[in-house]
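The form predicted alone is given below as one chain in structure tokens.
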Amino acid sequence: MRKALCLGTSGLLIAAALSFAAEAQETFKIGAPVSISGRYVAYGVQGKNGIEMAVDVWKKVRGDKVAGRTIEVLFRDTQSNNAITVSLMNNFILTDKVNVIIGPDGSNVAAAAVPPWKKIEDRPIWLLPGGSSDVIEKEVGPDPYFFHTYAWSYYYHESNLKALKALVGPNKKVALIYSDGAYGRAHIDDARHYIKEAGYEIVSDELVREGSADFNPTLAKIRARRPDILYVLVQTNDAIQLTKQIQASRLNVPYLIGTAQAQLPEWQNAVGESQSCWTGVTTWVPGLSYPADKNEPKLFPSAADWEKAWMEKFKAVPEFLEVGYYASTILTLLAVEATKSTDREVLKKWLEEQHYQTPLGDSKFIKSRVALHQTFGEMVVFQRQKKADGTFEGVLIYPEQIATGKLKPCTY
């Protein structure tokens, strides 16, 4: 009996340590679906870019493994395709068995790559580090396993009208212009609900197509209605477009606010001297004085040390996206050393329950208008003006107690 007992009690410590060896060497799999080809290829190469820096650095701090699981990244070219995303989701849900999906980018894309994941009913922890359309979160819903670590279209409209309130007062009038296409469509409503909000007139309301060749027709309408502000709601292509025309055309507006297109190098050096004085809005600008986090300080180190080591990899300036998609996966990484799991349920409780204090912000989730988990939702509005040296810089100007410099009317 005891030669039976010590019998089995081996083979039971034998297939425990067979048990622990073999989760030692379990792969902990992110899916990654990224814009790296079509239109959208800006914001895919910016979330490839993060992705690979986060890795790098947990490497360098905690090691080549995270809770004794090889780290697998599973980049997937969703060339800014819907039917290719959507395609991409049920391979990494179905095929791949992916722990966690972070991505993809564009709002198109990302709102394609929503009915794929939710009709699974073992979906996986998704991280979404783009996808500014509150369409998406209307899809999402209060999905417990969804984790939005981007700005609602509804932010970008209420910073833009909370600075220009502070900035240059009440009683203006504002002419609006969106495009036919996903991006006008989904930010319009917002914008004009904020606008009223804040007081002021909308005198131009104008609808533009998505691609056009021409805004000029449009361009006269506005200069007849002599708006104070120039509110522009259109794709970075189009406002490359439309950039260049109102500066041919001295429109004489004295405030030219944009979103998410001022911030992109492509639209910067594609209108050159034109991008005098426009104003953009997004969740991360350089020159951010975030502090380091106190329990983490190597893998979230204040903003300044942050984009200093990324200029020293990449030999650039950091986007926005790029700090999104760095911050959202070493939360990832945090919460499966933490947990010691890749169960969905204890990464959705530890997530729930983090909070840090990244480089892009306070990394705390919570509700917002629809979804159950938002973080990096604080915007700064910024405004790109010309140097001494002859080139152009995003000066903060809102919130205060982060601004650079002041906000300057243009001159044509």
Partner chain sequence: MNTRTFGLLLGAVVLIVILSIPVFGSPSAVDITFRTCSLIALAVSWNLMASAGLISLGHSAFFGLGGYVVILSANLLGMPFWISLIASLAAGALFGSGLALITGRLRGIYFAITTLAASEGLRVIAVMLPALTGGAKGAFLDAKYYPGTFTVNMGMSLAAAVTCLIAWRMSQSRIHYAFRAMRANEGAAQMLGIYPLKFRCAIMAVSGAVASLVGGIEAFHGGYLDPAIAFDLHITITSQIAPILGGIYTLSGPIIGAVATVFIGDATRLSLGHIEGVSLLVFGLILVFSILYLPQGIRGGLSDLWRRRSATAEPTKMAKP
Second form
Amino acid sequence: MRKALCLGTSGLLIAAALSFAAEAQETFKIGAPVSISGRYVAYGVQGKNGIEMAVDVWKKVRGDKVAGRTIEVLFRDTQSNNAITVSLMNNFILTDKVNVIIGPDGSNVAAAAVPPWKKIEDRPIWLLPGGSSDVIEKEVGPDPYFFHTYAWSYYYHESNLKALKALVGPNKKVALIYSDGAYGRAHIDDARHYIKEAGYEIVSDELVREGSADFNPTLAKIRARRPDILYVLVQTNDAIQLTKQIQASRLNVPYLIGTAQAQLPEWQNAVGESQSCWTGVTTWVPGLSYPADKNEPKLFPSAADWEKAWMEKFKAVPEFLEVGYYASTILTLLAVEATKSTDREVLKKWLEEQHYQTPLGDSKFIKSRVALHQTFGEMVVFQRQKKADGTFEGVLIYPEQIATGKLKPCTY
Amino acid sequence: MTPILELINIRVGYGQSVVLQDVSLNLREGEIVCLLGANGAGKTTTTRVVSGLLAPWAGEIRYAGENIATVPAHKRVELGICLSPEGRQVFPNFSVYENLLLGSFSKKARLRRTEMFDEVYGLFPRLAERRKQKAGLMSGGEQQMLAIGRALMGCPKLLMLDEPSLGLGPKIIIDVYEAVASIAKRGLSILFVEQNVQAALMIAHRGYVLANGHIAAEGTSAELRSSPLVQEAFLGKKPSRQDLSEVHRA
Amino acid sequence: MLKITNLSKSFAGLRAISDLSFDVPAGQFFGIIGANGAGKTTLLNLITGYMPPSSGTIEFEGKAIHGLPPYKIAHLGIGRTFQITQPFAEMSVLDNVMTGALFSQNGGRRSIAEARTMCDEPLRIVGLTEQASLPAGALTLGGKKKLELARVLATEPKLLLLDEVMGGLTHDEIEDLIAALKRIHASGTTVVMIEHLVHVILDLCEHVFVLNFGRELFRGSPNDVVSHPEVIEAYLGKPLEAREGA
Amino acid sequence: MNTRTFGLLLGAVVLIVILSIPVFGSPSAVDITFRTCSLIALAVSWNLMASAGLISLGHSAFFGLGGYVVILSANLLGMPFWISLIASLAAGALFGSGLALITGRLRGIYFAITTLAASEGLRVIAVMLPALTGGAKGAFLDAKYYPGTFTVNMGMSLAAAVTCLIAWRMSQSRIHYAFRAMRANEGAAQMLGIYPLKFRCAIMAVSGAVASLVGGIEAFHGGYLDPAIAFDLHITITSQIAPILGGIYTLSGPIIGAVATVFIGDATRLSLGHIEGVSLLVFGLILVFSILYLPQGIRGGLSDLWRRRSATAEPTKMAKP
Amino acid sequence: MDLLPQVFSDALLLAGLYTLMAVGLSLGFGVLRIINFAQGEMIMLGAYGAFWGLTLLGVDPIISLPVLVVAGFALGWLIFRGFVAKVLDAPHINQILLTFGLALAIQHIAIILWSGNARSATTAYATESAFVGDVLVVYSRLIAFAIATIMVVALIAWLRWSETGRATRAVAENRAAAALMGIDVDRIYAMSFGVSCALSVATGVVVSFILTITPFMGFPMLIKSIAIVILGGLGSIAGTVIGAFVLAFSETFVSYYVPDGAGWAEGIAFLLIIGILILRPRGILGQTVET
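Having seen the form predicted alone, I'd like the form predicted together with the partner chain now, please.
What follows is the whole complex; the chain from before opens it.
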């Protein structure tokens, strides 16, 4: 009896081990840490949508498998919590043995994912379509397996200031507002750097509290300085009430410069008329005129077509994270398909050499300040302008070759 | 004539400890009955059970013939059972006037509010003088008057007073007792707890003596006044040398 | 041993204790009586440091103790019971008593096992040996009173302050407790007792102090006290006829 | 089997499991053990204070403090793993006893709120001193001070084990009597010669040191810290949920509760984690219903069951005061 | 330019908002002795209510205020009867965790229903303002101040002069004595929990056009409300008003006059709490519900 039991158990174990091995051969596993509860839930849902859309399109275009392997996406909820993110990363790498990690979202959570990934020697390739904070870049360093598919914070300010210098001219007075949250702190140093480099004078440099109930003290102090440009570095939630309060407080600043928030439908809906005149800088905005890729027109259609397909599936305008997750997922699938391999060296080499025209722009990886692989960092500057019918649109104002309109000073 | 209040075999306590053991007593309409007994004998617990602050573990509480053991405290006020509780329990941050207003919170009492105000102010002119004063800032005697007045504002048929003379100066005790006596003349039934045995038996028609949660003795005031049982219950044991009456005679 | 001089305490302008002075010599069995609200418990609270006096001094064995926190006073060897019993309800009866043994002036040097043995005597004295493992909250009122006494006895006090320990006890229990207190007293402990039950005071006390409205009404031997008409009036109430006549 | 042998048995099993898993366990077992041990230590630490009547709403203050001490002492002073942890331990003990001194008169809800304020205050300081702490964008532990997975996991297992041993030792010592007496009635406790402030300082130092140590090991484990993470109220709440779920004021309760909390958390996250918002919704509801229907915790529920099974007519459990 | 008049006006308007925000918590605690950790979620629900009213039905938040307040009262009543009533006599920590669990659940129900996206009601007056001399007055804040004042005055009047309000105060002071007055204590409990939720819902409506609405907006407001209530003394309505003013004025002053003050301002609340509790363990004013 006991012997039978022993045999049975070991048989089961062997079977399990075999099936595990077989599965490992046949499956391509993507580990997707996404924050779908907790405070980053809005981002997490976008990341999840992007990946799901990519897998759907892939299956439609190329069939259910990639290089003969079943595609398996392991969505795991970070609960916007760093300890859980650490545990997720460990489990992805050590237990699930995923081939690629895509995500997570939210600066803190992305930062928390870096050390557990980095300290494991045979870590898989990691594509990060978010997380712009320069501390993440510094911490990851020149890691061969890290692929950042989003702009670093300093790209924003470089582009912004280039646009300002070209469109507004030299010798301006700038007032800076930044939050004490992760977003403001991650951006402020580079913002100051590029503003000074442009030869502008910072007349007011104001810290605000994340989630503050009243920005009036800050605005009153800025009003007294009469700046030409108001440069705002706050995260979406704060941006909403700050934008409304800026309009209410009649600052009479001709140029209102923001970063990412102005292209978010979330922000536009919440601030209504107050969005007028704000400029934003982003990697992707609806209405970009990127063409379809020559070789993979179905996976990477033109920006306009892709947007249409997205609208059909989700009944909503896609947001930049969604495009980023989409493009990153498609790229990894293409890599596996092309190389017939899940070996990270092979994939890495392929990713380094690939070059597509995606709905998010050119996919070629370049070196950034510290990181080895960086793409989708091309930024466009646009301004929210009121159309004749009373609705607002994002008018591209920089770089000049894709500009669809001109920067207009504020009227209120 | 049915008693207005009848307790039948009430058993109750706090947590795990039993305080009242098979207590039965009754009170007829218009009667003044006092509850006597040493500290901790269960007098206050009895008033809490009757007023509904404490649910009995067993037994019946009959009020005008109905068992009200499960009726919540606030509904008993509506029925006409009002208690001036131990330690007065006036609302210290409320004015005298507001305390009295609260006394007539029940719907029935609200209708007769003006009338009752006149009556209470008539009974305790001191309260009328101090109607704007915060109750917490008044002296003990005034608070006691307020507690009684507040109970009267509820238009009780059965009024319970828990130690109305507690901590009062001798002069104020006179006032309070005169008030109690005059309330009694109005024909409502009064159940009161008193440690001042002599005084209590002066105004009560009948009395019950509680000892360790039992009814140790009952009878008319006259009977109790001369009963050695009273002293026994009150003093914890039968005094051998210093029988109370002897002390008094001395 | 205990010396109280010109002690006063007021609450929000009301005088609870006014200008009391008395001594309790070592070894005496001292009784304090008075009607409810006369200020007896307040007096105890002042002696044991739960409230600071408004004025006046309290000395114990020649040292001023007013203003000391209660735990220091306890360490000097003053133990008390509370009129409203304050057992540690979730702890067993034994653990309650052991807490007394562990933290008194000698408690710091005691092991748990020693403290455990020390508790047998107090538990036996009050008659709670059999209930030692029950949670204190499950005791009857009388049981809690006994527990109060056992717990304070375990602190080995030099001066024992008792606040109505007899309330709620049965006749037999009272008899037992009286005997126990006699033994405790005989072993050299000074006792100050607040009590309602006159016969207990008469039975035990060598000296009685009568409080009325926070003031001294009378002091003397028990028999003097009970025969003093003013005391009788204040304490047992006076017949109402006199007043009705007035 | 009585509760005592049950407790000892459980303790022995827990000890063996948490100490052997870092050595033999699979990566996922190691991961889950690490998180469970972290919560065990936090829960026992919270329960220590609670058992002396001190309800802490600011355990994240200790946790975050420990984390920052580790990151700063490693990054700035180059202190190795064990020394950094000792520093975090000391910081937690100091902060705990300091808090005990300034909250000396406060009890109940007032004490709880002060600890909450202390935690939030530390968070503001961490946010507003970016030069020191990295501010809201956070700080990474310099990777060269990472002592290796095994050391960190073993460190946490040891921390949990030692915490449980300390709690067990305390439950056997005279201090335990003082705590229970203080919890029941600080006034009466004083009359028996107990100086509450002394014991408050002691217990808050121990409890603070443990929570701070956990924060320190977590900082090594995660390698990244920012103020929102370090002083997250959820740390406080989970360190409360575990003892309440398991059985407050007991030795085994926090341990049982920590295991249950990690289990429930993982189960909801893994089974419901793909639907937006659902996993924490379910967690919240489980919390609500366990408070309503298991007010004595799992341990209380189990011993009720036990009692009903056993034929002996034991006295029924005391109603809560 | 002299900033002082502006500082005062900003602080005053903020104080109004803070008062409304904290007064619900204060009432709930004063009567029930429970700190309701789900109070912030009531603010959140009120804000969403006003937002959806405006977005879907085109009803201005000020118009929908009465309806939402009544709905908030009903919701509070239900939550009390369903959950809170069962832990009234439980230890504080159980009450805290129960209400915290409720808060977590409500937050995530909001995520499921309305996603985690940030929103804000875009009314015409939300972004209008006028200069009074040198002082800029933002209309939305003025409206919020007015509504807050009306609600708080109404609350105080209700507590002071209405039969039920007086009964509520009586229950807060002495539950047993109140029952002896013929007051249905359970009903008063449910009602005051309802009123406290209704006040928080009103706060939500008021902030819907000023602040950003997210499922997580409630918690920081709860923490701040706790700070205010503690400052003023748990349970004292007048104290809460004072606490709100103390906090609003000190935050605004620090924001204006201290370098990086806007960031430090948040810490003031906690510094004040610790300071006040150490000096005056019962807060600025008393313990029970007073007006």
